[in-house]
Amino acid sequence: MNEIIYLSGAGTLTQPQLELYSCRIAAYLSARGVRIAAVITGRSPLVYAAIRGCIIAGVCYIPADEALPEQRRRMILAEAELVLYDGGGLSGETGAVDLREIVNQDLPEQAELPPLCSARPAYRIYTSGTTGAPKGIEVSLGNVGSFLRWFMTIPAIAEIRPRSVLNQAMFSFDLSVADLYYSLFTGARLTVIERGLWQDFGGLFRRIRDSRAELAVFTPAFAELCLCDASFSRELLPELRVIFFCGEVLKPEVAVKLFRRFPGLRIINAYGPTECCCAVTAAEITPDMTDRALPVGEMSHTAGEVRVENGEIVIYGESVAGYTGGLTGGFSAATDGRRCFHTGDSGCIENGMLYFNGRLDRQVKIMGYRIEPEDIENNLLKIPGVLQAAVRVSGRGGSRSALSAEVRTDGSVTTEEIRRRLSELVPQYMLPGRITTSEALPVSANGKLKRGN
């Protein structure tokens, strides 16, 4: 029992830790009638029993990501009665209580987790949207735990049962959903990498080795890094069994790659857009399919009900949750009145495997990060100086991975103080790689801004 339980950077937990700490944190926010908080998500032990803590006491929470601009992260925190914070520069914050300071406290400590099966909002999580601000997807417990049984029955993982899972993905990415709820709700150990080691070779390799993963969730472009050295292979994860990969395209190459490196390992690669909690189906890779596109999906076996309509991914079921502030965006009712959301990604049916074709409108997928090149123009036109903005995305289809802006502006303005002024409303993965300046941005026939994708 006293094993760890939890391992990052910031500390650990163990098995009693967790359930001390999360139960007082929920005895504290039952007893101010709190309903939605806003949780600080670094990679502190107490941001994990935090989350527990709210699951606990019914309370919707919404993971901010510490690291986002700070008037983004205030049109998110705005949405909460409370912030919950680990340390760090919050403390003159209105509304934000220090974690700490929770759990030293003498609360109530019986409490269990509820069952993942009603209406009652389990979290929100914030994407990019079109008009400049974020738009939030609001998840019922119902929703997580349609997608948490599902992920639990996939063979690959159904068949090891893992009990150390590793998890890349920040707690406000929706991809953290497989392995946060799987180890919350298995007890399965849970060793988490913060962003700083991206860059950090041998501190990441020496986090990944003391994982002692059986399970890896990650996107593949964090995979494409580790492969990048070749001490990333079996001797450096002896346990590996499973990689579900899930938040972008998985090129055929790099599952070429992981099968070399890694023999007898398993490759779950999965679709599903944050409106239908983290993924609704998967396919398991094998070395015979990587000589062409990878397969998203087996469709004898989804969460809910995934169809092609007219080329467009559409998803029916429990999976589909909805949005924040009365937006409607692709959801609808079906006619059996089952909810739907329609994705707007491109897809296709073959031999019973979904496939997925890009995008059918401008939306790009980043590191995992949903992106809407509107949201950056919106952002760019806020900064004086700047009259008009046109983002590109290039490359193709679900490979399109590099953004590039092009301004109009009065002469008062350079590119590099644009720069420093959008980094200040949007996060590190929106900023476009190259931004350049014109006296007059292409424009159609019928007035508006041409911008070649």
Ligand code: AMP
The other form holds:
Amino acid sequence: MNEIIYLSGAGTLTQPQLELYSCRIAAYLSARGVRIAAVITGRSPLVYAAIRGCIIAGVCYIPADEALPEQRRRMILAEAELVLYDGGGLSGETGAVDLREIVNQDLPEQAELPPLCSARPAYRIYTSGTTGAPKGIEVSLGNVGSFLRWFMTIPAIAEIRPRSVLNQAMFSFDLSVADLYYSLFTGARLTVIERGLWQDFGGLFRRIRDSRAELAVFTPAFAELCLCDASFSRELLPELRVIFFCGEVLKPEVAVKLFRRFPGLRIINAYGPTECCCAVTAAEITPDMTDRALPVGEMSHTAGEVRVENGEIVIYGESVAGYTGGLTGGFSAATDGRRCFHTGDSGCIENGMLYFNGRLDRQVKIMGYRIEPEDIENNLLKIPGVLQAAVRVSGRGGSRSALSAEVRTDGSVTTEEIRRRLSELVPQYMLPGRITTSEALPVSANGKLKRGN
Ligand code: AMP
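Let's see the other form, the form predicted in complex with the named molecule, since the form predicted on its own is already up.
Full complex below, order starting with the chain above.
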């Protein structure tokens, strides 16, 4: 009972501690009639407890990344009635409540997690939006239930029933829904990797080893980073049985290396957008598949119904969530009344397997982060002195150096100044590797900027 079930650089939790803290947080929120609360997502144990507390209290939580530039963070926090944070770091937010104060209060402690089956909003995740403001996606308990029920029946997960899980994605990213909800609803131990550890291989590998993970939930970019070091192998994670990948292209060579370093490993390549709650398809990758592009799903086992219509992947059913603020985007109602989402992803089905063939628009993934180039362009245009801006992506995305921006200015602002101002408007991962100025940007016959992608 006193085993650690949450492990982070900022501390640990046992199951009784998690229950006590989350129930106190739930009681606090319920007593105040809160419906929507932002949780500043560091990796501390109280953040995990706060998310559990929000679920218990039926409060829609917004996992807000602590590292977002202030202006962007405020746009997100403005949607919440209350901001929960764990002591240090953030201060001075209007209406912010320190979680340490809540969990030290003597509040009622009996409460249970609700069943994951209603239309009640569970969380809102904000992603890059073409307008230059973050785009909110609201996911219901029913959407999460649809995902989790399907996830637990993926053969590798169902057969292994992992008892310890390693999380890499921040809670403000959709990928984390897999490890977060799996651990909360099965009682599996969750180990998290702070963003800072990406730059400190010693600390990173100590954390990975301490996780004793049976299941890891990774972006391919993160696995590629780990594979740079020879010690990322079976000796480091003797109990690792399965890696669940989602969010971007998993290259066959990465799978090959993982099979070599972790004999007996099972690899799942899953696919889905935040708009449909984490993932809707998954394919188990075997060594004989690695001589060509890898499939992202088995059509016989999907969450909801997944089709390819006119070359675009379209998702129907219970997993389909919605945008906030009246946006509709790719959402619509199918003729049979079910909700559906046009993903903007190009795909094809071959031999019962779904393949991802890139985007139909300009959206890209850089180190696993979803980015709309127009988001960066519209933020460049907010900088005084910038008259025009074009963001280009070389290749198929990948690293931040793939992003470059070309701007036309009135001569009053330097590229260094533009970079500094832009870093106050967009997250670090959206900062182009290169910003150059140009006298005149190429404009097409209809007056639109030519971007070359
Ligand atoms: P996000 O909302 O951040 O999860 O990003 C969703 C987008 O990531 C999808 O619409 C795809 O473009 C891309 N994506 C998700 N899973 C995969 C995958 N397994 N392979 C390639 N691209 C993926």
